[in-house]
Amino acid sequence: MTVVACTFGAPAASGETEELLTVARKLSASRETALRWLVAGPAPRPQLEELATAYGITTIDHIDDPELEAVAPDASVEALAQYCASRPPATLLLSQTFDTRLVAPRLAGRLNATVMMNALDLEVAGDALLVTASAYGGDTRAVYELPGDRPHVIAIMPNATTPEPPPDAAAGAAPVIEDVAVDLSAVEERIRLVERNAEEGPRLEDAQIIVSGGRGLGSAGNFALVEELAEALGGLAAASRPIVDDGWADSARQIGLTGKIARPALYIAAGISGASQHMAGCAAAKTIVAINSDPDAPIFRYARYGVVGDCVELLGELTRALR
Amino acid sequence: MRIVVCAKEVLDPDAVNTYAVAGRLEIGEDGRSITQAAIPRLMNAYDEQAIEAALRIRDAGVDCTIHVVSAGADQADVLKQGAAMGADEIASITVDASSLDHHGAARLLATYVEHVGGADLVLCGRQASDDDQGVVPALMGEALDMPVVTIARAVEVTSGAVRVTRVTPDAEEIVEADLPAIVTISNELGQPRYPTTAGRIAARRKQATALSPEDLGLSSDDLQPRAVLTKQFVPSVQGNCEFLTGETPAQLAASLIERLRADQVLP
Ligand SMILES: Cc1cc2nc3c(=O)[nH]c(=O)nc-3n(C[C@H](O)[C@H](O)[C@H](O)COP(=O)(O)OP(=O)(O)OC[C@H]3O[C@@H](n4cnc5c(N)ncnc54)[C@H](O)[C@@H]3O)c2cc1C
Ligand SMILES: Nc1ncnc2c1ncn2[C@@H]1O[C@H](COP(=O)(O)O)[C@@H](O)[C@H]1O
């Protein structure tokens, strides 16, 4: 019974694949079972080989099916279900994304497997698996015991693991890539795309510098101060959920549990209290700067530098000083 | 047509956050449940918005019956709120919430849908704010063989299909699926309506249908948890914040920029 790390298409630049492979390798080592990396959809093989070599993975199963080129939940679930029928894994791990939030539980339903999302840590306990998952938006950690009598489908939280290639792996042999064929001819996607307005420009997930505003900005118009400082720093503007809900900022800007999960080098939070659900989207930032008028605001627990004061004034001053 | 809305009762996440931040969140003797009596129980906010989505479909002129169903130990308040907002039918499935996992909840709710003769549309919240799993709707989708459209900000029913506007990580899109279908609702839907006095009075008279797993033909074996919560704790946050000082905002700004440059965070 193997551990399978499953990714879709070309490995993302944001490092989720490296994190996933790290978790998967540790699990297979403590279980003393085989590890396979399943890649669903077309992906450049040299890139797969390079990553596999670095992470000590000897077998890649590749479903190089053009049907899986674009995100297609029905085809993805069917392809993975066929794969699992032919090579039953004990545990199938995925990175948690917008798409796997649907694909993982549906696959589990299809396989009659146990599903667990928001996983931060895995530990082997005899036949069972202990999964530490984030709950209450990050306020608590819940540890679930998953008995070993059925397969597990587990989604790993992005940004929670430090990618760790095994020290000796780079010298290892090139991985074997096995082509896995699936038959998707009977699949008809039940969700049809009617209209799509792709978001233009750089993504918050990839940004090195983010300036983010919250309810402490006081008014919709003051979000412009966040945008101006972001521009002066060559970064992106972002927002907490309440000001998205109130229409001060576009919903694509939302950081947090139910928004974007970012890992910038610098995150400047202006007028944001630091609720766990917000921090779920930015706590992995290397340096957090908090500007808040309340010295007891929780955000200061996460911050490297804190400024107690009016964020409206400070945002303006920072922009002026940088220009 | 029949719309079934699934609504879960949760501990108020804001109160949990407040206690957790203050380092005063109490975990009970079992080591896994939050026992603080001072934390109110509420309807999961996304589920309130799911009821709102159903009511907006009715307001748009679609002829429909709206059911609100909740599985747990004591769902009276959640159901009363659903009725006060405007649900036609309310139903509770009484189970010991502490031994109910997501697979069990999905099984109960999917069986309820079959029990009432099927649904054209099932509306859920995108996730429950206690466990944040967001898996019950997808598990129901597999059990009922219905498509699942996630994270809706607007839902419209047209002849035989549901049209959903939603925000994905890289786009805003409109998608469509034939009915029957399951849709999960996100906060972008907007504020749920506040029950009117008339709605509240009518709700007081509305009887909830009380169901047990046995009434739905399910045994305790069927509901045997596959993921058992064994422990819950508050993660520690290591604070090392350096507070900057200055007489004026300009001085504070200058001192912050200086620090960030010294750390090579800024060029
Ligand atoms: C299931 C669930 C999911 C959620 N998902 C998200 C999510 O993805 N993202 C998210 O952000 N939130 C999310 N939330 C909401 C979250 O719990 C908080 O309510 C939210 O993050 C608070 O936003 P805020 O910090 O802007 O507002 P508040 O909490 O109101 O904080 C405003 C802060 O501004 C400070 N302030 C006031 N005036 C000034 C001033 N002039 N200058 C400086 N500071 C000032 C105040 O001291 C306060 O700390 C979620 C909640 C739930 C239950
Ligand atoms: N016990 C329950 N009773 C009614 N609905 C539920 C229950 N558990 C989950 N749901 C529904 O499923 C959604 C997702 O829940 P979860 O998968 O637990 O995050 C919720 O927003 C509800 O709509």
Second form
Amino acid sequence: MTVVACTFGAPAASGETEELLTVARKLSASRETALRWLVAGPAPRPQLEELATAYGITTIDHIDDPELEAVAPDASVEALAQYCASRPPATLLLSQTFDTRLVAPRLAGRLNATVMMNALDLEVAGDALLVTASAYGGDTRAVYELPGDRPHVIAIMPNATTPEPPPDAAAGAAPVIEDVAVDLSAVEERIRLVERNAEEGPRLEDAQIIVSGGRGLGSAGNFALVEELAEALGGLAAASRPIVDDGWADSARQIGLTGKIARPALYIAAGISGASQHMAGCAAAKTIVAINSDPDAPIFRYARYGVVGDCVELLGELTRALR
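Provide the structure of the form predicted alone, given the form predicted in complex with the partner chain shown above.
Coming up is the bare chain, nothing alongside it.
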């Protein structure tokens, strides 16, 4: 009945690895079962040891295969399937990213396991596992009961939890790192990544203040008003999917179900209707401020503060007032 937290390569600078280890440690403690951290791909061992010690992880299984240097779906599924065949887990947890969306369902199929995506919280109920997950495009939350008679593959949403080292982590012993051999010689990737969008600078996922613009801006040139207000507030500019699709903003700025998931202290939505797909990316914000000319826009159901008006006029006025 082992709980396995699986990550790929070196720990992410964004804190996703720490979030995953926190969830895995709490689950293993609730089930009073062993916890292992599986690292698939090359990673610096001193960094792994430091993080494992800080988060109370005593055993690291390392698949240091060059085929996993970049997260390749076919190779990753095969490597994890071979690992699970030799060391069957009761629950395998992954951080939900673009890459793991491709890996988790296929791995579950290979293992005849249940699979849960968009997970936000886990709770043990007897032999079953209760998983709270985002549902209907983020419009609501649902609780699923997973039976204890088969393994589970669960993808944890980013920013679903706060990294929390155990109180006695400083006294933890150095972890044992075990090398795990897999045979990937017969794997041939069916999809080749030609180019990955490079992101530079601060990440939306880490921002405490976000100003986001939508179709209500009227034209591509008005997205500059979003950027100016974000700068004046010391935050980051973001966008809804429609204006990203129209080329008004870069895809790295997209908030929503198919974009970035953020939990800022302040989220200002300017000219955004509030569709469930967009709210999946920002509903966890502590305070949402909505600016929309339509008083019946769905965004006002989520907002703590709402302003009915032309966002183009109001963004400029807000920026001038702040400056």
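The term rigid core refers to the maximal set of C-alpha atoms that superpose within 1.5 Å between the two forms. In this text, all values refer to a predicted model and were calculated from it rather than measured experimentally. Numbering follows the first chain given and starts at 1.
Residue displacement note: G148 has its CA displaced by under 2 Å between these two forms (rigid core superposed).
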